[in-house]
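Just the one chain here, laid out as structure tokens, in the form predicted alone.
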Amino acid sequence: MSNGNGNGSDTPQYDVVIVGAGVSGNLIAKQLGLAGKKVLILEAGPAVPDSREQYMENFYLALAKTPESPYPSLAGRIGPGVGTLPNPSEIPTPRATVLSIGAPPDVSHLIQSETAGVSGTTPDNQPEVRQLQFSSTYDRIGGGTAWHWLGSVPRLVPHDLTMKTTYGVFYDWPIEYSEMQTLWGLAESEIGVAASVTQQVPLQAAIGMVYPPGYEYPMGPIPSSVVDQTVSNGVSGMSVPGEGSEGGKEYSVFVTNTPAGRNSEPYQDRRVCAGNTNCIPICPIQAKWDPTVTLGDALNTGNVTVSYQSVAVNIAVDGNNVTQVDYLKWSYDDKGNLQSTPASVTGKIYVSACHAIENAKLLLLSNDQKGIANKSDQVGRNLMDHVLYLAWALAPSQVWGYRGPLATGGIESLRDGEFRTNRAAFRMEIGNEGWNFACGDPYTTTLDFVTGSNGSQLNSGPTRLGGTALVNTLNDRLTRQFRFGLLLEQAPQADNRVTIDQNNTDGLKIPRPHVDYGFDKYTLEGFRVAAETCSAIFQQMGAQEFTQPTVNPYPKDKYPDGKTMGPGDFNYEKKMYHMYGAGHIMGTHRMGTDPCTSVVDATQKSHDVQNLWIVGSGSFPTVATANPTLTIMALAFKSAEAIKAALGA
């Protein structure tokens, strides 16, 4: 392979080589560029256009408004939502998509076991570790998954970092909460977080949420929606009981404004949020921060270079040090044929920042597929997500959804408590988009009343309407819709893991990732309580619940009561549930102090390879209870400082 240095010598042209132009990679590149260090970013996907008009057009034309729908699946040659999904074996940067969940290898980038989707109980009716379809997705373009992130940036709570010490489960993080407070502040300034410390004060007593004295967010909060206000009024004075050893303890239920990674005032030369409800998959005016903002700052230092369409295939290690990164530079010729050229690049320090799943894949592929940085045997293991429970209802009066950012408030007061000894905690997101997530509304309900169908469950007659009757009915139903999305902790399990699949490759002949995934009782118990809590809140509010426990049925798989089971469906304690992936993919290269049980240290430097940092949400020892982007960026600041120190800056 060619050297890629461009200077005809063995002296590295770059101080640091980073694989991946996402949240971590771009932030680390910016910090190093500001320090005068020469940085190369290898980005697997195509360059991000200067204008997002093409992405918006893709979104508008896509039949399925999925998180991936605006973004090119074939280097911009074929947009999503047109015809069939591309075959991952034929394209250079295949990615997991919502439409490919549970699909066979000729459709899905992620290969999953044939038993995925099957769940049950042991003969004595005890829950077993279930094999389920992993239901989260990610992109492989500049900026990656964070193009279609929601923009919610709550901080972790103190006990999230001390689960082993406090509750006797899982692992402690190798970093103090006080240091994280400083790092979160840096991240909030980088993103431009809209929030109010004063509005978060009620959470101090409830879950221990604290801020450094005098701290203020970069800008004031995004206004609460009518949906938020309605839920807040509806749960006023409500509490839910603790369980088991907690005796008569009660946990207060109340709504707080959610810190948002979008502008409530002009910031970073970006506009103020205009209330578009399609934050997922794309903010049309870039009021919401995404990693391309930070990448632009990195490039403006004059010290950072990006090589697009460059897929890393090997991190070469000699002894305890990386010597080079080998990659394939791909393109399409005039006839549309995929072609690639091998190349290599050297640096003093290397950073793998290409997503929790892709990081694991790259580490396992390296060293002739013997793997690197894996003396602990933890690379790829402990794959986690925020398991998402979705519940929806009709409010007794209008709440006026379908406007504003997707989420502006939530119930955070149930994120911590003694119950975490036995079951998962969760944070409750209040959705502003009616039943769009739940059943594809407003389209589904509209078609129901026009055609006499009942996909939304709101036309049980069934009735066919037109004219004024149709308008009045839709105005009544659609304006009362709201939903909760609950992000549950998931236990880190060694058998939930990413490996490489030798039998299924992509268009560059690189083995694709294989995923094994399931739940244990800790997570399942959290799911049970999440469902019960939502139903209790709906009842308290006088709202009519319409939550359905199953979607996408497969006739071949049967529940005990004869109903069909689909991907993400499972039966626990004789009740059906459906889980969604939150897209918060974590684990696979856990950080810790012990090289025998973790992959990286507190700065995200490999325990085994001295000049290699492995960064991102894969480093999280636990999923905790907050959306991960803020903490990903906070840890990237810490990594950048460690790398600068290693370079003698």
Second form
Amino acid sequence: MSNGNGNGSDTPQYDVVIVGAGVSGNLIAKQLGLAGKKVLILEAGPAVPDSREQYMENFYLALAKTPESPYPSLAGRIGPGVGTLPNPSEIPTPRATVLSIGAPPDVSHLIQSETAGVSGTTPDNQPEVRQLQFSSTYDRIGGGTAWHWLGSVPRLVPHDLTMKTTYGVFYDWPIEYSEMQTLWGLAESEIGVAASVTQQVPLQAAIGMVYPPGYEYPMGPIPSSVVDQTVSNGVSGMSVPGEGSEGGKEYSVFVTNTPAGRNSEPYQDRRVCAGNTNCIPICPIQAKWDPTVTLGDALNTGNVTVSYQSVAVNIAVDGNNVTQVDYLKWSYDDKGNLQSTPASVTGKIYVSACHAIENAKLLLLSNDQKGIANKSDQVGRNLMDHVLYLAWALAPSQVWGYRGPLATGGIESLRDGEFRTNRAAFRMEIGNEGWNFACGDPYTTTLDFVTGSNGSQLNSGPTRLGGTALVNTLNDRLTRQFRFGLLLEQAPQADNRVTIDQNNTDGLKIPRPHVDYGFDKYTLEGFRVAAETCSAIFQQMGAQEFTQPTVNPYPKDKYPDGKTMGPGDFNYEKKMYHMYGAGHIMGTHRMGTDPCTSVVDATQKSHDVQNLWIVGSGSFPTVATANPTLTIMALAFKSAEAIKAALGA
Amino acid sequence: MTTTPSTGGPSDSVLQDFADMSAALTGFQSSFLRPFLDPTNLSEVFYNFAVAQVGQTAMDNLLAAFRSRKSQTPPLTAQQIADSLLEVTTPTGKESNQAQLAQAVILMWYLGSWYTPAYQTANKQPGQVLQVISSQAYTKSLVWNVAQAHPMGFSAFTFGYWSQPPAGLATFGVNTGGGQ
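And the form predicted in complex with its partner chain, for comparison with the form predicted alone?
Expanding to the full complex; the earlier chain stays at the top.
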């Protein structure tokens, strides 16, 4: 491949070449830039815009206000010509989108089963569900997927790092909790986390959450919503019983304020949160930290350069060393035709930071598709999500959702316990957006009461209303809506796997990711308990539950040929469930101490390739129940220090 | 601001009738939907959009039906006018094309989008959305007021408001008088 940027000598062009301008890549670039190292970031997607106004306009005009809707290359913005999702084989940087879950390859970037989940048993007669649709999505743009992260930044709890030692399942992390505490502190400072250590104190007895003596978050907490306050009052004194050998133990259920990556006071030239209730898909005022903040800092060091619209296609390796990264620089000509030019770039050290699925894809594509950094055969395996169980209800009195950040509180007290020997734990996030996630409200309920339909289940009469009667009815229903979103700890499974699909390529003729996905008994049992716990809490609160097992997430006029079950639906013990993606894509290049069973070491350096770091949530050996961005950043700080040391800084 | 329309556009009195009819249908105050100072001019935007979708005759007939009910003696309440135009006592699915247009008018104001009346769709089903009419149609959409909230992504409130109950529904532009 031609060396488009080459200087013709043996001197590397940069100290470090990073693939991906997202959470990890930008933070590592910033740390190296501050240390005087010359860094190039190759970003597949378009540049960070000068202002987010165009992204906001995209969002306003999107019919389906999905996480991807504000961002370039397509989707929610449908307008005239409804249903025109782009064909991933025709565009340079296709991405996984909510609107394409379960769709065929001419719509979905990810190649995967189009069925509902298939229930069965493993060879050793354990229940399992296979052929599920992996339902988390990601963007390929300057700034990365965390343009639309929620902003919740709980830390892991100590046992999350020692699942093998403590509970005899899965793997231990190769990092001590005390070191993670230091790294989380750095990440919390970078983000500007709003929280109070004092408010987290009850979690010490419940789940072992401890902070170093004297630690304080960078700013005071985001106030808890009326929804949080109502749930907190409603579960006062409540506990749920332990399971199995834990008979007699009671797990107390209580609400705590969630540490937040959004400003409670001005921080780093960004405003305080105004409660736009839009952290996903886009904060209109950047009160929520996002990776473009850190990218700006990186560029301001004067040592970091970004090459946008540059899709890495090969990490070239000679022996145990990366020699260059080959990439395609793409653009559209005046007539709208996609063009690309091959180029290469050299550095002393290379960092693959393009998120869990694209990291795996790039590693597997490299070396003429023989793969690199994969002597363990674990690249692409152990794909995990915080599979999300969603439960929703009408509170007995008004709670006034649709106000404030999307989530300000949760029930953390069920995130750890001996039950983790047998089934997934979960953290319960309390939503502040009514039934927006649950059933597309306030749109669905409004349509129901105006046209006489019943998509919300709230108009079973059915009635059709107008005028003041419509106002009063909708006000009563909408202001009592709330939901829980449960982040379930998914088990690492070797057969939950990203591979490359030779038969389906993108607009640059690059093979696209193929995903095989399902749940084992550990995860399924977590779902069962998750559903039971939500119902018990609703009952305790006097709330009326409306959780539906089946929600069809895509336009019914296009898929799935009249099937009653859709993507994300599955049966377990004769009960129907629906799982959502949490947007937390993890586990495809897990870290560990043993090169035979893991891909990277504790600094996220490849075991096999000496000057290659593979970073991000793909490194998580287990996923526990904490939203991952804080830990992604913590690990990036550790990687940056290791890279500096390797460069002789 | 109320202005004389350019040639071919709806007259001021037509737009005022459209706003008054919209007020009855939506349960909001007419002066809230079409204020004297009206930089977004949504009443005209919505009127024109609807006419482009269903034709001038259908809109003229709906407005005529509104005017006749408004001038009845003894006077009808706004709720009675809305119920009549929407044919709320008719079984769902049997309401007239005109009532379906009245539904679409509510949905424009509430949701900022055009929902094609069932009679104009291939399968005669309601709820099929064509497009968000404009970004201002979204940021001014009324269902968020009904929820005592704000459009997601467009908050005029300030830090911490969510920790307290909102101001009363009456402060969100709804019609509390029971009449015009």
